[in-house]
Each structure stands twice: as structure tokens, then as C-alpha cells.
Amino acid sequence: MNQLSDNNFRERIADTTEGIVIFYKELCPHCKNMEKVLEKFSAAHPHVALHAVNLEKNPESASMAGAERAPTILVIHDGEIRASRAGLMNFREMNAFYTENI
């Protein structure tokens, strides 16, 4: 997973053809579970870039993306944020969320 920060968030999103971003907090148990779901998702969709942003350390990126709580997942397509969803998802839900929004 590529770590993004306020310094490179806009640029990296603009350069992403197909991707997922997770906004997380270090001590968030739901974030840890969502990371496992994203690892499984990545194995099924190796062409999709995975990015991670620490919500607490990157308030500018969080504000720009509308991420108010962790975990928040973004779907990126052709450099644009296509969808956002907060909360934990299982693999099936993650797959459907991504597929519906690309």
C-alpha cells in the first residue's frame, strides 16, 4: 500500500487510473480489519492501486476528500474521486462498492 500525505495526495490521486484510498487511524481496530479486506481485494484486482492516508496526520487531505471518520474508503478512477464510504466492509461489499463506482 502506498502511503500518501498532505504533500503528495492531490498529485498521486491525479496520476491514479484505477485505485482505492483508505483513510485510517493508527489505533483503529476497524481500520486494521479493513486493511485485511483490502489485501484480499488487491490479490483479486492487482491492477488497482492501493493508497493509505493517516487521517490524524493529514488533515488537509482528509478535508479535501471529505473523510471525517476512519476507516473511509475512496474509489479513484481516471484521477477523480468517484465514491466515498465510511465504515468497515467485507470483501464482497468492497468488491461491489468498487465495481459500482468505476
The other form holds:
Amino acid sequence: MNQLSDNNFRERIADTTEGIVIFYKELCPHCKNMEKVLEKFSAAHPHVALHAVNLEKNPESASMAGAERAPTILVIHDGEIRASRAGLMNFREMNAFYTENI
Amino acid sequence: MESNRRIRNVIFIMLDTLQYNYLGCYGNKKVRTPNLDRFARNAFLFENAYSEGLPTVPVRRALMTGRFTLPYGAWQPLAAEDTTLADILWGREIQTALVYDTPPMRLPKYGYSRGFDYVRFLNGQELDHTTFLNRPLDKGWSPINFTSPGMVYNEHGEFIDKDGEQLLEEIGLFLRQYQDRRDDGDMYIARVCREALHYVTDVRDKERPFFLWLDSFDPHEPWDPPSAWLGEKCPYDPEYEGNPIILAPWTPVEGRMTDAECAHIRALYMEKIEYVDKWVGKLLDSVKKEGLWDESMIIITSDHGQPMGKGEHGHGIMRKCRPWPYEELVHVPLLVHAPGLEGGKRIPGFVQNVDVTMTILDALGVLDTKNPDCGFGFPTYDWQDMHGISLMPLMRGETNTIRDFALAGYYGKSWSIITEDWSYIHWISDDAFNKRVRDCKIKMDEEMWTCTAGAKVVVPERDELYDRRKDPFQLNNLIDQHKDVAEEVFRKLKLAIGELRTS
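Okay, that is the form predicted alone; can I get the form predicted in complex with its partner chain now?
Everything in the complex follows now, all chains and molecules, and the chain you saw is the first one.
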């Protein structure tokens, strides 16, 4: 999972053809659970880039993405944020969320 | 694995609303349950079995799919994407049967009989009692004589509320059936056990193994043992002077019913359990006579208990176990006869109803469920991993623990975690916290699964923490005295539910 920050968030998203971003908080139990889902998702979709942003340390990126809560998941396609959802999803829901938004 | 091969068949017996602590084998000294007690003495008795998402329907869904329902859904139909035991067993040598009189499983479009080779439903229980609406009622039978008039009418002889009026209508639907009862062989439990035996002796293909799911709605209310409709004294409460109370409103007890009335309801429930025990005992005897005992796993369990009064009897509520997850409602009996394994053991480790699903698959030799279709081009569409853990290693003595804690609750209303030392209740819905019985609203939103920047895990003031060793029935809330424990247990609960939500 690539760690992004306020310094490089905008550029890295612009460079991403297909990707997922998770805004997370340290020690957040929900984020830990969602990261496991993303690991499974990544194994099924190895071509999709996986980015992570610490919500508390990167307020500008969070504001840019409209991410107020952790975890928030973004779907990136052709350098643009196509969709955003806060909360938990299971593997099947995550798959659907991704494929419906690219 | 050698011992597994002895098990050819599985008979799963669900006895709805059978509270664990009303059975002799779980320590009750008053209720006569000799058949279940004998069964337990020679089987495995799970001392700490908990249903996860209550009530009736989600429990069936969890048992059929091996998946927790608590983070996902409440009282709802079996979904197209759910993969059930019957789905998995289809196309294999094992024949499947569902014999039941549990109407919630048969509600329109609910579909819980899906995939069974043989299905036999018996009419008459609650939700399905309207089948008998047009049957004439003998003049000697009047609904008000089967409940307490004080729960129905005020001092002016008017209905206290709509519940009182509906109660009499509901009792009338049952009386239309009871008027034709002559002895306990006419009870619902007797009929459904006879039908199950009919399947075993006459219907199934005796060359092939079978999986039989017997789902008896008894001892669910009405509290209608023979004394109630034979006009006799209840043997568990012979001094009681009032009418038999076969049904009561689902309300807080205070101001609506007396302690004596609550005690009488519990006495009728005890008597009813005695007959459930008798007819299940007859069925077990017949299974033995068929020569199936040494090749059939037999599982006996329930979905939940029932609130029937104050304190440990129901935390001040009468009838219907929603929406709170107290001990008397979520702790269930679980007995397993496993041929090839030496029974007569009591297993203290935590187990959940989803573990029963895996045990059935394990016993039938189809636990490898990575791709659980029968292998001939009929996929189990939308397969999702099961959450359950087979109980076979526990019964074989290979391990003492499969779970560190149990979870229980109601979708969108309450969550609970039960550890060896503590039990913790987290109220999701305001209505659940306020103990509203009938119109408790479900609350589900993304805030449950997220947190904001800078926020810490805060234990909600209204949550409850109990010392499980000293106070198993959760009567003395210690959350203010043990804030550190509460925080730790609450965090564990959130992590566990979130893990289920994402799996």
C-alpha cells in the first residue's frame, strides 16, 4: 500500500489510472478491518493501485477528497476521484463499489 | 478423521424459545425434562452457547448460512446470495429434509425451505394461526377465560389498549384449534415430531445418508400445555386461582401484570417444556429403534429464550425477546450426540450458533467449502465465506477453546459481547435502550463503522457492563465503577463486529 501525504496526494492521484485510496486513522479498529478487505481486493485486482492516507496527519488531502471520517474509500480512474464512501464494506461490496464506479 | 466416518446422517432439532436454564441438564431443579437430560448425559453439552443475531428469523439465517447476521440484517427473507446448507448438500448423495411448524420460516417470500429435497410444513402456530379464522368456536370456549382480564380491561370494563383487543382475537385463533385437542398427542410438538419420524421411517431413501432439519415452534408461546385446555390445575403452580394465561401483551410488566401472574406464565411454560421433552424423547427412541443411533449425529438447540417477568426472568418485560440481548434471551441450550466420540462431556468454551452449521458440514464430510458446489457445474452463486467454526475438534478433545468470547444482539438495535469475566451491552437504537418492545426502530448508519479525526473510543454512558461470574443474569450495571474495563471490552466488541461486517 503506497502511503500518500499532503505533499504528493494531488500528483499521485493525477498519475493513477486505476486505483483505490483509503483514508485511515491510526489505532482505528474499523480501518484495520477495511485494510484487510483491501488486501483481499488487491489480490483479486493486482493492476489496481492501492494508496493510503493518514486522515489526521494530512488535512489538505482529506479536505480535497471530502474525507471527514475514517475509513473513507475513494475510487480513482484516469487520474480523477470517481467515487467516495465512508464506512465498512465486505469483499463483495468493495468489488461492486469499484466496478460500478470505473 | 476416522471418527467422522461413522457419522452418516445428521438430525438437527430446533426447539424454538427453549430457555437453557429451564432444563435439568442445565441445572434446573424444578422442570421435568428426563429425556433431554438423559440425552445430555450421553452427549456433549455446551455450557456457553450463544445465538448471535436474534430473534427467530436471523437465527435460522445464521444456522443455514454459517454466517453472522448481526452486522448485516434483521428479520428478513433468505437472500439470493445466501448459500445455505441445503444449497451445499444439493447434488450430493445426502438427501435433505425440512419438517417444521415454525411460521416465521414460511412467511411469504421468506424462502427458508429453499433447496431441501423434502419439505413438510404443519399449520397452526403463531403467525399462521389465522388459517383457522373461519372455523366455528364451540360456545364453551371464550378467549377471556385463557388470559388475565386485568391485562385486557380497565376498571370500567373497556379495553386498556389495542394490545388487549388483539390479544383476545389471537387467543380465539388458538382456541379454534384447542377445542379439538383431547390429549398431549394433539399438541404441536407431538405432531411435528410424528411428521419427522414419518420422514425417517417411511419417506427417505434408506440407501442414502440424510440431513433432517426438524424445526419445532414449541415451546414458543402460547403457553398452552394440557392443563390449560383440559381445565386442570397447572402442576407447576397448583395454588394459582386465576385463569390459565396462555398469552399476555408484550409490554413492560409494571402496572400491567402481577408477580403471581408472571409466575403462572412461567409455570405454564415449564409444563409445556415437559411435553416438548416427552415428544422429543419419543422421537429419539424411535430413531434408536430404526438402528440409526450409531450412525447419526443429533443436535438439539434453541434460538433464544423469552422475557417472562422481573429481574432474571426478563428484566421487567413480558413476552417476545426483542430488542435486548440479556442472558435469559441469548444464552441457548446446545446438545450434540456424535457417534464415534465418547459423550457425557460438558464443554465450557464459548460457541455460537454459526458453529453448528460448520459442525453439520464437518460431520457429513463436506467441510471443504472453498468451492462448495457439488462439483458438476451447478455453482453456489455468490458464495461468501462462512464465519462458523466446527465443534468437532472441541468434542474430540483436541482443543478447549474455539472462541475467546461470544457476540449477541439485534441488528440495528443492540450489540453485546460476553467474555468469561464480563458481559457488555451496547445500545444502538434509542428505542432499544428505552426498552420499547413493539415499535423499536432499527438504527444503522455509517457512523457506526467510522470515526472522525482526533476522536477517541468513548464508552457511551448508557451502555451496560456486568460482572459475569457474580452476576450472570445482568442485574447490577457496573459501568461507572469499571470504566477502564468497559473501554477495553467495548473496543473489542467494535473490532469484532467490524471484522464480521467486512467478511
